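What follows is one chain in structure tokens, specifically the form predicted on its own.
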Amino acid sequence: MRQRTIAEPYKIKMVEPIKMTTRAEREGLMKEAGFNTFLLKSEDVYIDLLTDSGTSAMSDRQWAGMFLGDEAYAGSRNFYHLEAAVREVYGFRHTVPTHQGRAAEHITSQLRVKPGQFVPMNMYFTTTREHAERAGGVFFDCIIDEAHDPQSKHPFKGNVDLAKLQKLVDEKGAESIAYLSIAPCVNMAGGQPLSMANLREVAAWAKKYRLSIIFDATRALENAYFIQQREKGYAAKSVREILREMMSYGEGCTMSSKKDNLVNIGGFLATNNEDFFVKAKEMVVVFEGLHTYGGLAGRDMEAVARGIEEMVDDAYIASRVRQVEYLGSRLLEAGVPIVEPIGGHAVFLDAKRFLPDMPQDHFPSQALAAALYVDSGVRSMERGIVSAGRDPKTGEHRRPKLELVRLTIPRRVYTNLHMDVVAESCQALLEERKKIRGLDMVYEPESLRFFQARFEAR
């Protein structure tokens, strides 16, 4: 019997018009933007898959909560609602709100990293690594090797390789490690989850050496869904229960609420460590605002609190991930090379296989993202050599094994017809891939260059 279609668990109440430009217009706009999709104007984009950060559609309940904003400078009631939501859903007693996730990363790095210490991560994320290195830390990749292979079908490619961690301790000593930065649903690996079994092992290993685990919990909910779907013993558990167990293995987390929490701005640092909390409260006052608003308006904190409560609905998260799977499945059917298994927040085109003859120094992912926009008005982003940046010691390009273009799906924004447009554009580009030209970088910022770098066609 044919499987019945499952529709989205929501109705659309309001729409925002989008416009389609001509190919000639897009060619000019892409050149004007220096072949960097971050430098395009939103009004010139037809389907915007640049990021899922802050691009979600909020619910009627969240919008209603915005009108209940308590904009008092100190002790806003919305902060206490946020604090209660974090305690209930994530399980952390203490919450420090920040304007977005990277502010929480900055505070964490400044408080916990001493110059020369290693910060092991299951693959890097750009801002997390940047803040650790600005504090004098040294990034150490402890993800399993399968994560660097886009064709590996490993169901939990976000897993930590304990042998790599043990080797670091054996060679450098446990005191050389600041803390473990663990990301559920690893973005740079293609949105790949880690298993609960692996997380338990990592927590036991960390406890043995008295090391702390701080989660980058940005997409932890999607990871909880994958555990529910793929890991033995969790099929009957709700994503809410699974998320709570995941977070129980860490001392705290940094959070960009602009992803899982379904809001357009906001974040927080949460912890069960009283000393860390007290120091973080002091630092947030210096860099963000008072510890009961941390750079956010009361109405924004209310939206985050309500988003936390809404996100743990099983029907919602299943629908969200299924849409990503829909796009990925269409691309696979068309022979378009992507990272497998399909991730939780995005589909990642494998630029090395898409453009096999283009050298990495010609920025194939950047070139492919630019070509996609010119073809159809779809905005995506590079996740390869440009995002990896330069080695601070040698000044040479870091050369990641993965050279990807991220097609990131905003939450509750597009329909599957939009996904069809994206898939058809990718298929058309694959058929005409020999026409895609490499790029030269003509402007390069010192930090996080992928946001503002400019390029010219070769």
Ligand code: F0G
Given for the second form:
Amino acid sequence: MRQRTIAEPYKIKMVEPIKMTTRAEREGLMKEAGFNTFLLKSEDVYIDLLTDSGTSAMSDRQWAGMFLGDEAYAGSRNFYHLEAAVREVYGFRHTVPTHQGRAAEHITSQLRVKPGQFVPMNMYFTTTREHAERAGGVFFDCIIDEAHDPQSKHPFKGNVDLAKLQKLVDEKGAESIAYLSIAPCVNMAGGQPLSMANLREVAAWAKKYRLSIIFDATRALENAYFIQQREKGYAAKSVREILREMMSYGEGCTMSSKKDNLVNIGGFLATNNEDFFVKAKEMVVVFEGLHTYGGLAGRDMEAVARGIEEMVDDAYIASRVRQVEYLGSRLLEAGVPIVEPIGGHAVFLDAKRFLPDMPQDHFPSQALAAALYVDSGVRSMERGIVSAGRDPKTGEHRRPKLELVRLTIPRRVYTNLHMDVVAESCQALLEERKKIRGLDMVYEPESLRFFQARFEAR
Ligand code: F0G
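Moving from the form predicted on its own to the form predicted in complex with the ligand:
Once more the chain from above appears, this time first in line as the rest of the complex follows.
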């Protein structure tokens, strides 16, 4: 039987005009922005695939909830809605709201990492690693090798390699590990999921050594969808049930609600560990705000609570991930090199294969992202040597194997015709790839340099 189309389980009630600039204008704008797409003005962008973070379209129900904000300093009713939604959907008893994910990472790292301890992660994420390092921790990559190979078609490239963890414990002892920071749908690997079987094994292993798993649950829902689609025994389960089972293997999570939770701002730290909760509550007051608002307005917490309830709809998440797959398939048909399998939140162009002659020191992904903007006004993001930053000990560039450009799809925002425009632009660039020039970095911030670094054409 032919596969039937699944359309979005919603219709559009409000629109926001976007405008196309001319190629000559975009050439000037890109130069002015130092060849860094983060430094472009949003109004100069036609299709904005910079990130899926905080860029979702909220539903009428969420917007209605914004008018029910209880803007009290303490004990806002919206906090209790948020707490109830997290309990119900993620299964964690205690919630500490934060203004976004990295604030929850900051609190977690400060409370749970002792200087010199390792923090194993299934590949790094920029802010997560940064906070672990600021707390004196040492990042340890425990993802399977396939994740570093953009052409490996492993269905669960986000899996943890237990042998790597075992080696660390054998050599350094379990007490040298702060906790396991496990991210479903690994962003930097291309939005690749881990399997429930892997998670179960990691949890059993961690228990043996009395180590905790603290999830970076940012895109856990998208991971739940892949488990439903790809893993034996889960086809008949709802994403809601799958997500709940995934989270049951962790002691808690940090969360950027700006992704899965379908809001423009917000995050939280959630846990079943009383002691961690009490300490986190004390710390959030110093950095974010009282523990019943954590830097968010009451209305924002209401939108998060409603987003959490809405996201666990099988039809919604299917249409969401399938749109990403649609863009990826179009690119594959056109022969554009991308990371496979296609991820949950983004399609990643493989800049190493796109620009095989450009040395990594000429920042190929940065150059490709700039060229894409000049061609069509599509904004993407570098995820290669610039994002990887420098080794804090040696001061050398970290040289990641993956040199990628991320085309990140906001949730419920663009149609598949927008995806067609993006695919056609990538194809046009591939045909003219010889014309894409490398870059020199002329300004480099000390940390998270990709956000503000500036470049010039070589
Ligand atoms: N963890 C992951 C896996 C993320 O992708 C992000 C943010 C964070 C944590 C931090 O959350 O932004 O709310 O403070 N990722 C964004 C992105 C910035 O574009 O991928 P935040």
